[in-house]
Amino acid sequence: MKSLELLSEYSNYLEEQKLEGKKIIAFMSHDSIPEELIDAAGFIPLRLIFAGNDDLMNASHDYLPPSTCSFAQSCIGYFARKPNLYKFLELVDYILLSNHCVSDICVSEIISDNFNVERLNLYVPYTRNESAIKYYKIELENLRKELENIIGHEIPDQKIKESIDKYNLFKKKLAEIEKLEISGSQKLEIFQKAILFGPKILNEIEKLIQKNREITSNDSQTESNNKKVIFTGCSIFLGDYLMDLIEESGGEIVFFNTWIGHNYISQIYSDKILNSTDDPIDLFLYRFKTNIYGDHSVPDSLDNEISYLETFINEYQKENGEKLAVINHVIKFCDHFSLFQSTLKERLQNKGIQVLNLERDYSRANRGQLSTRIEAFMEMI
């Protein structure tokens, strides 16, 4: 119901938006697109972070083969049948086409050759050395150019700063989003919010936090049974049902190690990097070479990973006494994530953390088998 909600709610605001002339620009959702270029630019930026089912897969087969990527299929279900929902979708300008992954280059590519909707493109390095950089500059630069073709003037620096900090003040509330005492469900509810409507949203979250830090304050706390769990790898996307399994198998999320989750609110800029240069392109570049725990083919990239969930899990088990387990969720045919699964599974166990890979796609007969198999994880641990 949240859902439904949510998405009538953003449908509106869509609508609004370009009623006031704004123009939307779409895109997959990952840690190397400069929203903040886009907002300064005037444009809504649009992240495509919506779950899919059977239908919507099965009508993507007339673009993409069945052995692709079960959230690319459902992103480009959606432009095909466009649900009630998501008329949204028909109001969207361009789509922003980057090389995140296979996927992304396909769907943005499908979208712009088969639904009317304009291509811009942003290629994105695999690595951080000096070439990589470099070269990332001369992506952002390019993008900034077309955003000012589109526009008919230039985007001054001072606008993208002012953007950068008004997400960055976002990034931070909803930093403490994560560590209130609120079930895994709304903190995800808040986040994919969050990724939809951005700053704009500023204030609800203030009051939120408020709320909830009034209420924790004012009840006694109660024990509760649930098993603790991270959740990493792929995103829950808005639609998905996996989040009610898990709760209702008896887990509890206690923190969200994903594009929607931590990596998201990570990003976050120290005044001391922010007035370190007069040039926001640099400040781009920055926070792309510290990224270092991003999902993205960087070097080391996984030993990354490992090396931040321990810590992570070894400092909880000190603070709350309890020793977390780890659900990674791999939507299927995404290579991005499940070449590295049984490796990430091997390494944390070898630690004696527990780990649950969960691959699979939105197929609504598997939600009994998904159920089984997170049931039986929930006993073991």
Contents of the next structure:
Amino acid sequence: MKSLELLSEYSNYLEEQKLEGKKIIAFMSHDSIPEELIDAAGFIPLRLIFAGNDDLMNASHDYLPPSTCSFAQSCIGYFARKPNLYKFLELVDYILLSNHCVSDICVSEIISDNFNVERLNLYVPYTRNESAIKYYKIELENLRKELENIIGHEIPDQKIKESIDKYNLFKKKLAEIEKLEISGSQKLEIFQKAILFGPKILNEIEKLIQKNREITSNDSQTESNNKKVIFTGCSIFLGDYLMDLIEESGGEIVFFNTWIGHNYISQIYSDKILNSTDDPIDLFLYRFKTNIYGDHSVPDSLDNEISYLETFINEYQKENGEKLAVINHVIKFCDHFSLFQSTLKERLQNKGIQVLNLERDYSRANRGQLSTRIEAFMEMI
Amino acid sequence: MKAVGLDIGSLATKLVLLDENKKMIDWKVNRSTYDFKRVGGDLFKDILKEHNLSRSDVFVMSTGYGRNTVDFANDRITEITAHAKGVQYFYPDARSVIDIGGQDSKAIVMSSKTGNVIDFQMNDKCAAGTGRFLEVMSHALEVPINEIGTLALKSNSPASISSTCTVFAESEVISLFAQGSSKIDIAAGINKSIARRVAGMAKRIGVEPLLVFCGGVAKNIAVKEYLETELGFEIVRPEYPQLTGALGAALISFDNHK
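What would you give as the form predicted together with the partner chain, now that the form predicted alone is on the page?
Zooming out: every chain and molecule, the one shown earlier first.
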């Protein structure tokens, strides 16, 4: 219900923006997309973060075989299903193709070719060496030119810098959400809303943090018997029932190590870095270079992720006296996470960390089976 | 107090009654049908009546796919935890379990120190590697499901069933017939196909002896033998392999009410 309200609110927001003459750029990718550049050019960046269902996946099968990434199927489904489940997607002007994964490329091309949505491109290198940084810079400059051609004038450096400052402040505020004593589902709702609306809801986030602090300081602490877990792998998108299943099974997610969650806010610039250059493109390059793990397939990303999870779990245990378990969420046929799931589980288990690899698609038919797997894991830990 | 474990699976509902000393004194099995709640409720009423018990004389723990439909249960537990507990009733040294039920298959590894579950793996929503696969194939072969195992073991040259999807595998069986394969060899291929799939899943979590094979499909002798070949060690099977989930649930019920 809450996700429906949020979607309705978002739909109204986009309609208002369109009436004001703004154009919308949608994209599937998460890492390495310079949303500040899109914002500075006066566009609305729209991340496709909507969970699928059987209907949406089926609607995609005129374009994709069923054995492709469930999220990719759903993204096609958003546009292919008639009547459209998310009417606001009809307002999208451009789709930004990036090579986050093979599915990202295919889906963006299919949407562009079949649903009258113009395509922009941003190809991102998979490595992090000097050549890759040079190449990423060329791609950023090309995207900037493309955007400038559309709006008919240059995007001043100063404007991009202001946008970077704005998003950075927003991400810093969002980082405080992680520390709040609220449920995992509440945190997730805030992250989802933040990623949809961006810095526009900064005040709302500030008020929420303030309100929560007041409630926490007035309430006596009650000990929860829920099993505390870290959630990693594929994000939980808007409208997904997974979070309900985890909480109904007695699980409590204390940390979202996913794009909708910590990965997004981990890309905060320090003041020192922000003030180190007047060229905003340098800041994008810095972020690209230092983003050594995350959703994107980069060399040694698994090593970095395992090391990060282990450190977090150890620190949490020192601070709270509890050992966290890990739920690794793998959307079916999502190559990056599917290929790594066994190794991730084995290596974490060797360090004494319990892991549930939760591979699934968006079908409602396997809700019971999913529920058994999650409940059994909670019983096990 | 006595304890009842009620395991409502997708195909069969199983009930076990334990006395105060945790001794199994009775059990019942019935088809689950579409009405889990009614079938579970009827078995429960019957067992109470036959043993002259009232509801307040027993703890009730539900488990299995339909565990949430049992509104008279004191508590519920997943079949993974229940099977792990149940097999240790018969085999205290058990370290692993393979449970192949009507709708899903599971591999479970237990701690050698505590006997608690330390890892598990379940099949996906796909029916391959489950009792349902066997049911569809026995229909295609026109062999009763309880005979397909013994028939398979007569084969010297099992047919190769490569499809992992039940629907495609059924087509493959028909095409094997068309190519002149015998019913015996196809039956062997079908049983081998289940064993291969489940063993692959079990190996991923490092199952080891003593491994207990339970669930309705454990009654099939061919699947057991082929599983042993795939895993490379002997496995054991309780006398009533279908009952370990219900039994485990009843035992956990005692533990919860200590």
